[in-house]
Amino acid sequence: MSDPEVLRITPDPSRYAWTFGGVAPLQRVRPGTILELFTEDCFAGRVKSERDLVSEVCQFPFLNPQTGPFYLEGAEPGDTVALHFVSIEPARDWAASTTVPLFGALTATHLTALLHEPLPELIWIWELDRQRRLCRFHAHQGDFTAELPMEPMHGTVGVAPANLEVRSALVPDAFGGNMDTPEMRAGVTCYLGVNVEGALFSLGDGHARQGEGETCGVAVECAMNTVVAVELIKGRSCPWPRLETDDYLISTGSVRPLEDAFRIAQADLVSWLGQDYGLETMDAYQLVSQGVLSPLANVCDTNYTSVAKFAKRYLPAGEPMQGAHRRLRQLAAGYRG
């Protein structure tokens, strides 16, 4: 196998995308390309200390800067983009997390109106030990510290939406976007249905780690150096973002209320087993019901995101999504970064 084409892109901050859709392409790429990308954190690098309150150093809605969009040659509506995360590595030895007034799962928001005062706005700076793969927490009150495993991921991955829509990079939906699932890590292939010519895919919002549900609304946010291998699946649609690992198939759903996000993810997984493994719908429904894992992604964004995860070892022989994950793993094996 010949060496893949490799493009290294560190965008000037003036070229960050703040939406999915409505932005001119940053770069044209061909299927089979490997991208070496720098992505800034969700605060655009402005939160560097406990004194840098988001309300003072950031300007809403300019949060979650995206690297991209990339125009994928040959991509047309009805196709699917496959993005394989070869590696995701923090670009700095620190990361930031916050509480934001009127945002998060355990406070009043503009959609959940309550009479209590907003929770305080606080900043935590996490130390990242990249050699030991640890994230170090320091409590505001007292001298308590804790070390949690570093599990780098991307909160936002998406394409331009359908129907001429332009959506904030803070929103998850059928086009992908701010799904905030810890499943979006190295070794994973993400499938996104193409809605416009060229697909126009972007990514950003790196997290050194995040708990399931992203309860306070903010993860351990950090800039990332990320390597992504790109493929195009012609003539195969993907109604909701899907992920594939060596061991699991994963469907996502993003909407409010949470139970409908759950239903979307579960129903898409049932459909996927029918498409690629030949299972009749009711058989797939029964199998998924008894074997599925359903971790939460986020319960704080404009839309909530639920995940449906099923182990491949329980399935008959098959090539999910026309074997794209397998081919991308092979492509990544030839990468000499």
Contents of the next structure:
Number of protein chains: 4
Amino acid sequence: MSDPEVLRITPDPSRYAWTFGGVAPLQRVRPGTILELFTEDCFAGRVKSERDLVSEVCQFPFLNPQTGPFYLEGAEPGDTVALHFVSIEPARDWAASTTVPLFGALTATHLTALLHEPLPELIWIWELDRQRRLCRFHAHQGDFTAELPMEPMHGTVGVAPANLEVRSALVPDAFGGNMDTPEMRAGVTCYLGVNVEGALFSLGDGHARQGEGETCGVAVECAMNTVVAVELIKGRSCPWPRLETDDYLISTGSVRPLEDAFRIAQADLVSWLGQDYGLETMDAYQLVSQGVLSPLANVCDTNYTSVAKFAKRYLPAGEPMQGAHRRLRQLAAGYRG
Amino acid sequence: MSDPEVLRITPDPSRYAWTFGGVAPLQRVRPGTILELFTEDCFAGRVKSERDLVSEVCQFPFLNPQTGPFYLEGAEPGDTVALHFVSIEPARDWAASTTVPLFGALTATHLTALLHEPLPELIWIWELDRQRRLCRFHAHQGDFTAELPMEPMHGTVGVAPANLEVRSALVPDAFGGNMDTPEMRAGVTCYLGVNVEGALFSLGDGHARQGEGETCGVAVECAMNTVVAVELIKGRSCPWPRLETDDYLISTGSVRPLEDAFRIAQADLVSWLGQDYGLETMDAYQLVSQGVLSPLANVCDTNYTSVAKFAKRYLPAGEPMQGAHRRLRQLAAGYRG
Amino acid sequence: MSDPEVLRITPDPSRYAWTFGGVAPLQRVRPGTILELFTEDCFAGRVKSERDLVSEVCQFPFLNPQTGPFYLEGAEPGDTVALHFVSIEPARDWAASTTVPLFGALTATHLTALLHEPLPELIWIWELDRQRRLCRFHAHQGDFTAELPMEPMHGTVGVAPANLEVRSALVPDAFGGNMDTPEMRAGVTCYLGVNVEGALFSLGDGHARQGEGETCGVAVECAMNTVVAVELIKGRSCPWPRLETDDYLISTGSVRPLEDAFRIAQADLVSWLGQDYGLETMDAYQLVSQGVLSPLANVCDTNYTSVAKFAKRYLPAGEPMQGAHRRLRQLAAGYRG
Amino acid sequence: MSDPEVLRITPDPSRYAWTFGGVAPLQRVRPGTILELFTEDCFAGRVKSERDLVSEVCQFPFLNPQTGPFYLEGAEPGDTVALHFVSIEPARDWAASTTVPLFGALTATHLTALLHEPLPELIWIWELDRQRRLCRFHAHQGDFTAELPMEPMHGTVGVAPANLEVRSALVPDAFGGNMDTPEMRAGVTCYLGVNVEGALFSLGDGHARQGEGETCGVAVECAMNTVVAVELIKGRSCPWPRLETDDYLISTGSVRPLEDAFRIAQADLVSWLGQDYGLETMDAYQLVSQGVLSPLANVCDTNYTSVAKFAKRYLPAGEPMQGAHRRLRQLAAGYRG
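Can you now output the form predicted together with another copy of the chain? The one shown was the form predicted on its own.
Everything in the complex follows now, all chains and molecules, and the chain you saw is the first one.
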């Protein structure tokens, strides 16, 4: 096996993408490429201290900058892009989280429109101890501190949408986007159905860690240095984003209400067990019902995201998604970062 | 420490409770008692083979029999019952799962009323290998089999409801009931706010295992031999059921739509960190947002149940719920089953 | 036609029913009876001025008193009770509305659990001009006043629930209950499926008027003098409450989320056109889609209620629900109140 | 008053717009212009008989063609466009409705993903009697026919979205779009907040009539000849589409779940009464709660749309939205069509 092609991309801030679709390619890449990417944080780097209120330093719609889009050669509608996360590493030794007025799961929002005044707008600066792989929290009130494991992930990964649409990078939907699932970590392959020629994938929104559901709407946000290995699966569609690890098949659904996001993810998993393991629908429904893990991803974004995980160890040997994850693992093994 | 009082209860089928509330006590118990209980499966034991269709052998409302209710001496509205699961063991070497017409997450139902014909009504008999602690699945179509870990739990645990209500044992709500969370396993303490004198708690609906969300609406259902240690926390209320393990604080919410169940569980967890660890609300909101685990419980019952778990290791030493879990652990340690 | 039997019932406050189910009959009645009923307001008459805060003068669960239950002779599960509202007249020249902390559509609630403080608790006393049939509103701030038509209705009408349940009078569900639809006015026949012997129907929660959706959770609440003509339809079931007027067939659904309440009402209407007008399902689906009126009832109660109305003038002559509304109209015509 | 400028536009099919945003202006117009527009039906005219299945003759994303977009001179973000419907008249003597596989309120869909097979795909051709203003339905099964009033309306009216987005013409959201409310009829003024320079409004999706909720997902679809008078309100924003008639103020909300669409519309109406009639928030909340009409618009599209109507006769004289409706009425009076 020859060494893979490696591209290092640190986009100039003027080239950040703020949408999926509607943006000219930042770079053309071939299947089999490894990308070394810098991604800025969701605040476009503007929240640096507890005084930098999002409502003052950030400017809609310039939130959640994406690195990309990448034009994948040969990708056509009906194909699937496979993006394998080789590594995701915080680019700084701190990260920021905030509350944002009228955004989050435990507050009135623009969509759950109530008559309350907004909750307080606050910022927490988390210290990242990259040696010990810990995130340190300091409470505003009192001297409470806590150390949580650093578990870096990308909140946002997607391709250009179908139906001629252009969507804000804050939105998760069938094209991927701002799914905000902690499952999007190093070691994972993300499958995204191609809607337009070249796929036009991009990613961003690094989180040093995040709770399941992203309750307040904002994670431990930080810039990332991320390595991604890219493949193209020709002639195989993927209606909703799927993830694969060495141990799990993972389906996702992003919509409101949350039970519909759950339904999409679970129905996709049932369908996946049929496609790649030959299970009849009702048998797959039963097996999924007893074996699935269903950690929530986000319950705060424009669409809510639900995740359905199924352990490969319950299944016979198989080549899910035509073996792309296995091949990308091998490709990544040849990478000397 | 003297030996705890131990009561063994195998109710006569004529004494099963089919509701929470509205049933005379099966037994009076004192705080500090250990109960050795038999619980029948949710089918009242009538589904024994792949030919025993629920729609034919079961009769509404005689589904989901509960063992209880127990009158806890001294319990008054405003108090909290603590039920510690010492052990939960399948009483048989097989278990049954089914689809039920117009019930489940991936089908039209009586509440998500559509114009489709019902999905097929099918039964799967799972073999339980209690030595190896495995559940064996056989597909109806083809020769596919799978072995999943046996992880016994109770789908239903509750007290008599507030507001003069009597609720079917198929319903989860603020009084507990049919929450169907895999977290209700051995080692867990379940806290339930008392609504009526004596609390009138009962439990049932054993599952040899269950996926998160209970997608098809039915788990790997089986009769159980279960040991529960009981305590009473005077003067402390508990608006929604909470669970505690050696490692986690766990809040629950049960309502529709699912995002509201999520909100209840997360808001209760924020409130719990305030009550028992002194965190200010916005600080707790931030900490929960970054540290919570949010596995779904059920997305099929009359109300959907969402769970919010927070690791104690992120917190300073504390006595959550006045230390009841710790004391019940000690009580259970004195039990020679 | 002989004169119908007429019973006048003004229950002693000690005999109010606070639940559907779980209450001994107030009175036995025969089909064909006319009932002259007094119903107290939802506050049990305790809110009499702008100083009588619900949170201070009312006591859970003693809200929403019902007049009943009535044991209808001959009623068995599988039958349907038909209640025709001959007249609904305010018993006082004032009515009260309020906000209630953590209750209503535009506020955080116990079920949509958020971190906001409750909205202000306020009371508005409305003057009822029964001559001119107007309700007069006075704003708290400034001198704004408004006159809205008096359109008296009952928020709550129901029977004992199925499945051994007892439900708070604040809940709407398949048994009827607190549906809070402005369609429940004089001239309407309400159909309720019988779940227990004797049906055990009751009613209350008079509103001098109410907006569709009952946005703040409380209508223009007042005591009523109401005349109801009662019939029994043997051998015909009615899974969700239906209403009929001289001009409309009206189906209802009560559940969360609101789209599921909509689905129940619409699917029931499709089914009704099949049962009583012989339309095939897909044809009925099409006809309903183009002809239905869908005014909301409540979006604030434990379950939300959606209404589906279809004009009889679009249909051939028929005898919906076995002609009960027509017969009750005739019965009422013989009543000299 | 001089005669208004009148522009007649029948777009070449190659110039139909399939999205809101992302399309070059079809025409520049000045405030005060009257537009005589032809709009094609949502099938782009391809469904002409009961054999023309949408799944065969239509091609995603080429559904729901819009006439426009129009660049309104002087329109800037923060302004509001006012579109007054002078007349909406069917352009043909027939119209088509269909079921579409996995689309509609009473079926599994791509978003409410279930394991059912799709419902049958059927087409109904409705006859339009433009003299008698009736729509005639013929059932597929049996000889049932029905005549419903012709009540022409536009399902889709919108401007270019905010946040750099481009949205399918099948979507309703804050920018308007496919709201599918029967309120969008002749005599109505529609207010849309401007998000981009020139506003870029367009419209289409004529319905000869539609039930509230558009239950099966498709109305009585037909091409229209429509006359619209256009105004610009400088310096006044409009976060969600509003409508005004001689008799009503109408707010809308479009999102899922349906209760959140309800909340948006009701909260906007509360806010409108504050802005233009000086009512304090809690007083407006009370008044809306007792006076609002809440007919559903659509419960089938990507977002659901709820409508909140309030009768002007309950209010003092006012100049809502700076009197734009009144002025547009006058402008339209000067039009000799």
